[in-house]
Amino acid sequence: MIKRKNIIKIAIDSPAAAGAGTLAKSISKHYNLFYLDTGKIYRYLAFLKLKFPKKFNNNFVKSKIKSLKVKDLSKKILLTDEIGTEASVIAKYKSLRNIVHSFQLNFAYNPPKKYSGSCLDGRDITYNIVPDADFKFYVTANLKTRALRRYKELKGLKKNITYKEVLKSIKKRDKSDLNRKISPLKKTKDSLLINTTNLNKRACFLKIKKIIDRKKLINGNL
């Protein structure tokens, strides 16, 4: 695998709806980093499984991953609760994770040349995908706050769903993400904890920006 030298690599892990995606996007834009929401890859596979249940197997997934473009991960349907639940189930399978792994590594270590580095968020980024990241963060928020955020997001997409249904779904996904045997969600010792429960988007961004700028200054722009 080709690895670009002198790039900034940021790794973010978080439970569902903690605000990591929004935060990662703003950080990526500010520092001109290539952003990849790795959870969207599993959501994309969940979408394919639900749409093509009879075709869905490892060879089918390999062909789809090979031709996968980042723009494919922007489909609104990938944000639905049904897709999210199925994605959490799919993420348990080692064979599928191995297929996705190389795709993630390529963007983490060899982002397009117009970018100054990469920023990936997911469940196992800090210890499995980019263990040598320059910055590692574990972004979280309390359960009710996360459920409310996801509920508002889904209502904004005109989805007919209740807060209680979303809360139940988030609990189920947390249990699956935290307890799966393959690449479970966990906070590593070298990851900085960012609790977004009582922080708005701007405050979260400024908090992480301060941490990054301080290290860049100390290390001579990395």
Second form
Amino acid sequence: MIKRKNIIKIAIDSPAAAGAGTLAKSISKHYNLFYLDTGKIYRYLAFLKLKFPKKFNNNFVKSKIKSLKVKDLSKKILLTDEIGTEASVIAKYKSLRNIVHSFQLNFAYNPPKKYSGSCLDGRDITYNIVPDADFKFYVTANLKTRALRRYKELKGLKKNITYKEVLKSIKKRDKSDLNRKISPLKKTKDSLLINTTNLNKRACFLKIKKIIDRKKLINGNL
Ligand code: C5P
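The form predicted in complex with ligand C5P, contrasted with the form predicted alone above:
After this comes the whole thing, all chains and molecules, with the earlier chain placed first.
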């Protein structure tokens, strides 16, 4: 695999709806980083599984990942609760994760030249995908805050769902993501904890920016 030298790599892990995506996007924009929401890959595969249940096997997944375009990951349908739940089911399979792994590596270590580096968020980024990241964050918030944020997000998309249903679904997904044998969600010792429960988007961004700028100042351009 080609690895670009002298790039900044940021790795973020977080439970569902903790605000990691919003944060990662603003950080990526500020530092000109290639951004990948890795959850969207699992959601895309979940969408394909629900659409083509009979065709869904490793070869099918391989061919879909090989031809995967960024625009495939921006489909609005991927944002539904149903797809999120199915994503956490298929994310337990080692063979499927292995296929997704190489796609993510290329994104993280070989971003297009116009970018100064990469920023990936997901569940196993800090210890499995980019273990040598320059910055590692574990972004979280309490369960009710996360459920309320996701509920508002889904309502904004005109989805027919109640707060209670969202809360139940996030609880279930947390349980599955934290306890699965393969690549569970965990906070590594070298990840900085960012609790977004009482922070708005701007405050989260400034908190992380301060950490990054301080280290960049000490280490030069990294
Ligand atoms: O981040 P998001 O909620 O969109 O992720 C959907 C699901 O995909 C998660 O609940 C998790 O099971 C799975 N996932 C994963 N590893 C990642 C990213 C997401 O297992 N790196």
